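Here we start with a single chain on its own, the form predicted alone, put down as structure tokens.
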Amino acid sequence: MKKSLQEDWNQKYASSLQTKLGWYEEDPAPSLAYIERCGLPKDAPILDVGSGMTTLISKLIDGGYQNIFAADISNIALEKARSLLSEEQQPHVRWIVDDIAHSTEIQNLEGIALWHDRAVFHFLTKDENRQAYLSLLQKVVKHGGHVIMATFALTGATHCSGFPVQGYSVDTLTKFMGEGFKLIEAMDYIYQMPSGDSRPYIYTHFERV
């Protein structure tokens, strides 16, 4: 029988150490300065799609932020995730497991101040689930909130972690957004894996309108 997607992820976390994962980021800076740079008030809620065990959310509470919500498929990578937060920072997270392509549970927030995406929207191959994710992307982020999405560049990797991902550059993710966002910056990014290789990566930060 063919595993379940989230079967497929559940695997890749429970059986590797967080430290060896290929998208591991000891230190999440090119996202915390994209967040600091939006201007949020501390208590906006800020929702992390793909979060894994991401370093990012215990950053953000140590940075005062309180309305957290860490999204994934992967229950597995949510439950470690929790599970490295100290009791004072449990309360300002709560997690989602959800497919980001056929929600069911993200699809019922709203008033989002900032989707933050490190290394989901190019494993979104398939055009149906493009689509898909910016549908709720638009329902669930407020008029004038942030969206701050970094994917493979149009020379990275053509897989990753055994699945085909998509490249992107500026141009071709602001085309995708539409013009109800308006694109804030962007940037190139060399991102150094746990086993020494290197990725390109892009950065953007845009604007709801």
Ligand SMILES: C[S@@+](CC[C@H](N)C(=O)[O-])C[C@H]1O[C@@H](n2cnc3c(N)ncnc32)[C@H](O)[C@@H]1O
Second form
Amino acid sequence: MKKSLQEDWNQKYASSLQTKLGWYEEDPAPSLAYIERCGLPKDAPILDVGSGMTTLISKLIDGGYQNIFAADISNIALEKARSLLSEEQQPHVRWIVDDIAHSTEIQNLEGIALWHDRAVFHFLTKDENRQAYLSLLQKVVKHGGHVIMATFALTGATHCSGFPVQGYSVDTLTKFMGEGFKLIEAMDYIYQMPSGDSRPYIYTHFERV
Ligand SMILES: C[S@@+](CC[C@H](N)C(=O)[O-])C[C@H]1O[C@@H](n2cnc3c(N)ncnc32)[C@H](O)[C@@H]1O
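Mind pulling up the form predicted in complex with this ligand next to the form predicted alone we just looked at?
Once more the chain from above appears, this time first in line as the rest of the complex follows.
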């Protein structure tokens, strides 16, 4: 794990309230809609990479999902996210501190039915890190499993939180995923930041074939 990257993200989470984070969603409706359409059994293993302090985890548990992994490079984000869950919610989540581009922990998972990534993959601006991400995904997601990725659009910001980002179109992301993944659906989406600014995203749903 890149300690400096972890420290940078830890600093952001240590110094901000959940609702003030530049990527906060009170209602992660686009992700929830995509996840519901996967038609998964409620005990299917779901992995949210770069989970941070997302409200998605709590909403998934409230929706009946019981087998959730939340992974992030920031241990502080995950500690704070955990503290926001009720005692009844907590047993349904396992927390994994790991770097998706240099994994030592996520790589031990197998049979993941759904990989969800909102606003994480676009931070991988080096080809070697993107390839490591794809290899990890292929290792842990089962055949017939689902991959939902929401990234900045090509027309989006070039930086986020001080980090450079790589935007995507549905075509460029589908090309990157390669022949092992079938595009099921995709959409453009405009995210409104807490500051009021807009960020154009693409949402994609692939199936591992
Ligand atoms: C913009 S935030 C999105 C958080 C969450 N997915 C959401 O929608 O609220 C990006 C997240 O990716 C995490 N992250 C960045 N680089 C990472 C890496 N290499 N490995 C794992 N997590 C990473 C950060 O700590 C942060 O929580």
